[in-house]
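Form predicted alone, single chain, as structure tokens, below.
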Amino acid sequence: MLNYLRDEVAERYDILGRDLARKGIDIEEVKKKISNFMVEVPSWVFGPFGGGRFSSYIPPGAARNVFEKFDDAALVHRLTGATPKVSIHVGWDCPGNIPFEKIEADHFRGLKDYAENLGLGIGSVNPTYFLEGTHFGSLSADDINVRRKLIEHTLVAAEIASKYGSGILVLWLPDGSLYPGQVNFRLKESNLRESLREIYDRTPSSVKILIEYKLFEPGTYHTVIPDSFTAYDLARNLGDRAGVIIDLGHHAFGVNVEHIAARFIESGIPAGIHFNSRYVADDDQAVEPNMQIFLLFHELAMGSVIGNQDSRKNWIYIIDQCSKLENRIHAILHTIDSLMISYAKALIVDEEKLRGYQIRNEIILANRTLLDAFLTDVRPIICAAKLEKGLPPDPVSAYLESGYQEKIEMERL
């Protein structure tokens, strides 16, 4: 069977090859780049996190602990080849159910060898702002023990991101208000500002903080950070080791995300993407290979800061979903495939073709040179990649064979 798949999918892989080169694309630079594919998963897609309707359901054989997150994480980087580093949350990932107000950074030494164990490693890290006693604030909060409590806990999390993770910290503040009148605005982000001038200023210098903005939640009314010019202006006020991660969930309907992308390349500030899909008006569901990410991937592509061989110069990209009905396993190997196969589209587009439609004005023309990338069959590329590495090309079959989800459903009750 095995024999046969190879056969199909290097007659499909040549047929596609030979098109593209017509276009001077080069198959074998596409499949390397497609190979070399890395992206973070997030602890907390494979635990309880993410219920909260339907009597908090959670499905069957979710992780109970940070090991069992990092167990799943590692069967799903077998299956993918792609997914080396596993981003935490430090509120809900420190090992042995410490307080809060007691997590210092080595209780994560465990977890990191743990980790190197199963081939994986620790990536970006979050410090969790949003637990009992932020409700009216956290970095933002009027209350100075809120912040005081926070700025030290962000700084733990540093210290976990420079001596056991990837060197990434990710900051998502939940502060906001409900109704007018109910906060003060400028004190608001001048108690932010305040706050992240300590952060940065006592964060390791080997620490890159990129600060997440959102539209809304909790907040109904206004959020402290919730659009990328926010969070673009409190990073370049910080100096260069900050910058902003874009969450493709995080906008008003209608907000082009990849020229929010193309902007901060043009920039040149530290950056990163939190993907995921959206439906109505938040953002944990898993990724489809749509028009949307395939755009996004062409501008990553294009400022090259994805597959970019001076790794210093490509951004941070994680997974970041956790809905709340769907296998969560499933979801995740669901996601890293689009991806895949959404960057194998951006990186066929007939690039020379395109610029000359666009300095010729030809409006149509261009828009159809991205779609014929977009409507191309890339999977034969996808399968190869993996077929030479020795992966499964269908990772969701593979882990429907693997009996892992019977397993862990036995021993997780």
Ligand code: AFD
Second form
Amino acid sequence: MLNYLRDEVAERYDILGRDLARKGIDIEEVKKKISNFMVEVPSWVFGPFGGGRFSSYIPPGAARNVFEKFDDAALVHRLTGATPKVSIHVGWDCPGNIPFEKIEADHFRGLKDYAENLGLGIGSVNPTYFLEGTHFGSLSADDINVRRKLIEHTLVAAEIASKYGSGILVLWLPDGSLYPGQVNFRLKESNLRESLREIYDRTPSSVKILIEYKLFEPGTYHTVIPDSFTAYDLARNLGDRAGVIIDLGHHAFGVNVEHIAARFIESGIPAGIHFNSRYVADDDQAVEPNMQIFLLFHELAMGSVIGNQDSRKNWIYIIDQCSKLENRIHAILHTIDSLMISYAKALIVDEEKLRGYQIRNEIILANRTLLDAFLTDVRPIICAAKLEKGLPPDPVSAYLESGYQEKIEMERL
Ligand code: AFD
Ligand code: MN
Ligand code: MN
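Give me the form predicted together with alpha-D-allopyranose (AFD) now, not the form predicted alone.
All chains and molecules follow, beginning with the one already shown.
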């Protein structure tokens, strides 16, 4: 996406800088923020998950174990300078062949050391609620034994997060139902509330718990946490250490996700984003620099929950993608580019002019002011930020030239 600019980058950067200065925006400040932008990559994007319903196809070169996933993540970080942390799924990523019930926090010590040797760290930790025995629910199951087992599993995940990760737990539940009458909505919710209460009360005080919501899948008729309101309500009832993850793929079409983000910013609740994009349902496809992502970044930037000097105010940013057919490393690099581009566009909105139009109820003029930023080609800023750090301007081209794909396809048969 960026390579063609390589020779002209300085010239284009100067022209854009002069344009932005007229709006009172310092291009150097924008570049600095882009340079500091960091996002977690998910371990699962590098592995076999995502074969899909229609075949067991796995893109060639997929990582065969958690260490290979971290090797790939290290390469992504070398090419982008933006992904020092890897989000892990406890059930998928436990080193060794340990049965699910026997997984302990200390099994992850070696992974932390391995990551550190690669210049990486473990980021957010996901307990895995969907592997076995949870066809009829996990934390909301009527079967107390299922709930107990997963509460204990979540506490192990919390210990991993506090000892070896960044102190963030992300909970996604596969709980729901397929037909009206199958379950009692209120019983499911009270089961869930009880499980969460126990988890919250027994997790170290340094650990934050972020809850995902999802409108569909695997529940087709209902899911126990279907929307942002439910997740917010559950989190608020737990306490200050609980919040919400907005996963972009988990809404009905047309939902105003940037408004949800704005509401969470206003409420002050801890929050984060799972970045991905979808064309149908929860595809977990790569992010494109589209209008939705731009508008989302605009809310995050205006709300100072990204790039804030006081890091406690910043939200957690994680990529959650793993689509089945594409080359996953291309896809993740593409996402990181798209996020940087969208963030840079959000940083060059003429806020003063926008506010002026809002006050005067100039509807179209306000909209055009926002669009002016969206339509600006900010790639010279991204390019300049990368060149300054000694990074390739186009990470996908650099990946193609690196020979890494050929190497993993040979080694990982
Ligand atoms: C699934 C869920 C959810 C979750 C992810 C990792 O839809 O997005 O974050 O698995 O647990 O894709
Ligand atoms: Mn997610
Ligand atoms: Mn999802």
